[in-house]
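Only one chain comes next, encoded as structure tokens, the form predicted alone.
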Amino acid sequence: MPFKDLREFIARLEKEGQLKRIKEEVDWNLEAGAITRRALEENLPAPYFQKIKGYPAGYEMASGILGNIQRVAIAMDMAPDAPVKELIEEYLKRKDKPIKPVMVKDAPCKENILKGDRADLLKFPVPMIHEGDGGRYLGTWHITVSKEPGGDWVNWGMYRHMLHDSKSFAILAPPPKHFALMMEKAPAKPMEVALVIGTEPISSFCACTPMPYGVSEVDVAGGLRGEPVELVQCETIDLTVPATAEIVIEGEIRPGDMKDEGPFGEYTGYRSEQRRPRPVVRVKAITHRNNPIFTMSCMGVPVDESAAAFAVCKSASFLDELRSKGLPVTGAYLVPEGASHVLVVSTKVPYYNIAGEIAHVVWGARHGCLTPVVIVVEDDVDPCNLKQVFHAMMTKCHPWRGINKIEHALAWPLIPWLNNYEREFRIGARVYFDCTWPIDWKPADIPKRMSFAEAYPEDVKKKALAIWEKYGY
């Protein structure tokens, strides 16, 4: 059964071991943050903070909750132990049967109405995460919700938002970000804006993840959990957020107003954009729950949040991208140790410079940008076991022949290998890796890989099992 709300998801998380709570007090001024990147780096569960510095009783906070594979299959309902390929594939099943949202009108989200002088984003524990950070960071790990101007279209997006003062914060969101391209389309007018804080698992799942321009999160999320989100009107703006959600921020932002942002230490592991001028959003009101649990991901070198959450739906974009094309791709997978910047896919070989074609398919794709990298392994490589794939580079790629350099390609501008000129301007590289044997080659001529599935009869290997099991293993 789907998750009702972060609380439920938050006692499954305890039950499997997935989350700790921490009863001292903790202050939300960087050790929140510090003891939540030692929990990421170490996969230690997800820190759950009850006491926090300067806050009343019963204002807590939630980190990592997405932290990893394990708790994110735990929010897809499957087992914690499933491997990274089926999660891959059921998120592909789910994602092809969307469900509708459904609208209520009494709602947890609504225990508190504030609004006008009262709504005060100071009176949540609004963390500031590293050292070095341009201000505290309201929004980290939460839903962005915006409309299309002139049309019915709701996207759901996960923009960083640094607060400026009591009544105002910060959104970063360039192109090709939907929320970008939506206020391209009205630049005159103000743009309304919701920030969603703490929702059950799978709609902040959503908000990260790459859809197709006029595709609306909700109701993927609906595919997802197997049932409709349950969504209720805002108090001051056109807009409907999760019902169960435990902060709801109303907004807009106006023409011209920007301040700067930034800079912040991001998914890629290092602290590498410059402060900048972006849009503010002005707050209207606020409601949130009694007790309501403020949620953060604490970025950095990764796995966290996004490159947990990645590693599923943007493996799983990438993978429908390139089936839709006929390629015969086995498997694709968004290392998430490599920040987003680096796919494997998989795939049989039937004719020359497949890996070419694969390459160019994945940078095709609207979200293509971020990952620059792309390593082309054949089907007998699991495209999710980095040994594996480690030992068919530096055994199957030849190092003149097989690595493909290109210049001059779009790039994304957090990359931190880009020069602030490049970033500016949005200027990268590209490359892939063909770790597959020529096409060319006399089947005589591959080298045959010696491994315990390769390199015995059926009959020895069955024995040696029999042997080890005998022994304890």
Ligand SMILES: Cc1cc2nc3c(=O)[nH]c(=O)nc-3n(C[C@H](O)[C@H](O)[C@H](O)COP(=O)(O)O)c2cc1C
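Residue numbers count along the first chain shown, from 1. Just so you know, these numbers come straight off a predicted model, no measurement behind them. Heads up, when I say rigid core I mean the largest set of C-alphas that superpose within 1.5 Å between the two forms. Compared with the form predicted together with the named molecule:
In the core-superposed comparison between the two forms, Val460 has its Cα shifted by at least 2 Å.
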Contents of the next structure:
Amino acid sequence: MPFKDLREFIARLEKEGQLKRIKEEVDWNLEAGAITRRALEENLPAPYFQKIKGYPAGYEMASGILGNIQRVAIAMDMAPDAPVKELIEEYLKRKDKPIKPVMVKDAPCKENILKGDRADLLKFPVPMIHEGDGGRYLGTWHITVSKEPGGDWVNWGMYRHMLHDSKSFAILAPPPKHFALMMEKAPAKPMEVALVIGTEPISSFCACTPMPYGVSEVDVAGGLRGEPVELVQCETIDLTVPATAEIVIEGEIRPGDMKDEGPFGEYTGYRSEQRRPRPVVRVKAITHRNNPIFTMSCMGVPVDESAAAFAVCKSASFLDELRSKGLPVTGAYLVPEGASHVLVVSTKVPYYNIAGEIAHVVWGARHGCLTPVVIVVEDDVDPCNLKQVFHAMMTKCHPWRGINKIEHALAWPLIPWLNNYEREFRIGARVYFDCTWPIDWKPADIPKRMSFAEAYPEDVKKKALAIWEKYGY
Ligand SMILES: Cc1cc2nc3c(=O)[nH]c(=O)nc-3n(C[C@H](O)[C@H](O)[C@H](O)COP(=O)(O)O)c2cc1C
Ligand SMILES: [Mn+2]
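Form predicted together with the named molecule, following the form predicted alone:
Everything in the complex follows now, all chains and molecules, and the chain you saw is the first one.
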């Protein structure tokens, strides 16, 4: 059964030992961030803050709730220890059966409707997440809802939102993000935005997954849940939002309204870009549940929410794209420890330079520019097993033939190895590592791998395994 709301998911995480309630008073100013960061780095349960300094009882905060692969598995209603390969294939199966949302009239997110002066963003414990961030961040685990100007396509994204003041906040969504493409369609008109905080887990997960242009993430969320998402109409703008959300902020971006945003400690594990003018969202209304639960994530050195969620949804999208081109790939894994920068692909090798074919499909896919490193291994290597991948890389990748550098390529501005000039103009580079044996080597010339599975005849292995059983070691 899919989770109805965030509260049900929190209860399940706690039952699985993946969430810890913290009753002690914690400061929104850096303390909640520091506790979350350490919990993520040590792979400890997600911290659930029950008393936030300066905020009334009942204003609680959940942090790091999809901060490892196990929590993503729980969100998908699968066994917490399901192998990530299974999660990727299950995700692909379910996302191909989207379910349209249903509209409801009575919605928990309308328990409190705040307009005018009462619509105050500081009512919520918006955290200062890292020392040196450009401000308190209102949106770090949420849904940003927008509609294509002149069309029906509704997009859900997850784009960071820095608080400017009690009535306005920023958005960071550079092209090719869908929000940016929607803004470009009608630059002279106001753009309505709903910021939804505290949803059941799949809706927020879908907001950070790379769907194709024109696809509504809410339909895919329905497919992944196996049940439609329930939506309700906003109060002051023409958008709909998940009915069981904890907090909904309604607002609009006016043409030319820009203000400095950032910097921010990011999913790459660094704070690496400059403060820059970015669009401002002006608040029109806020609605929230009684005792609203705020959600945050503390990006930084992986693994955190982006790394864990992307290891499933982005691996799946790349795999889908490669398969759709008829390439004989057997697996793909966006390595969580690699900050979204590296995709490992396993494949059969039917012809020359399959590694190059694969790498270019990856880079041509949506969000390809965020993943400048591609490692291609043969199908006897599990791309999700980093020990196997590293061994293949160190033994099969020729330092000159196997490492292929692309000197000129579109960069993603958050990549830490860019200098300031490259970051500004998005001038990047890419590389793929070909860890396959050359197609023109005779079978007899190919080195034979010396593993238990491959270096012994079956009868010897059988006898050896019998020894194991007999001595119990
Ligand atoms: C916690 C978290 C924070 C994110 N913050 C941003 C952000 O500030 N800007 C951005 O462009 N993408 C951000 N992303 C990635 C986008 O959510 C992701 O690329 C998503 O596919 C965007 O939606 P779209 O494909 O509809 O454009 C973030 C992802 C996560 C998990
Ligand atoms: Mn989208």
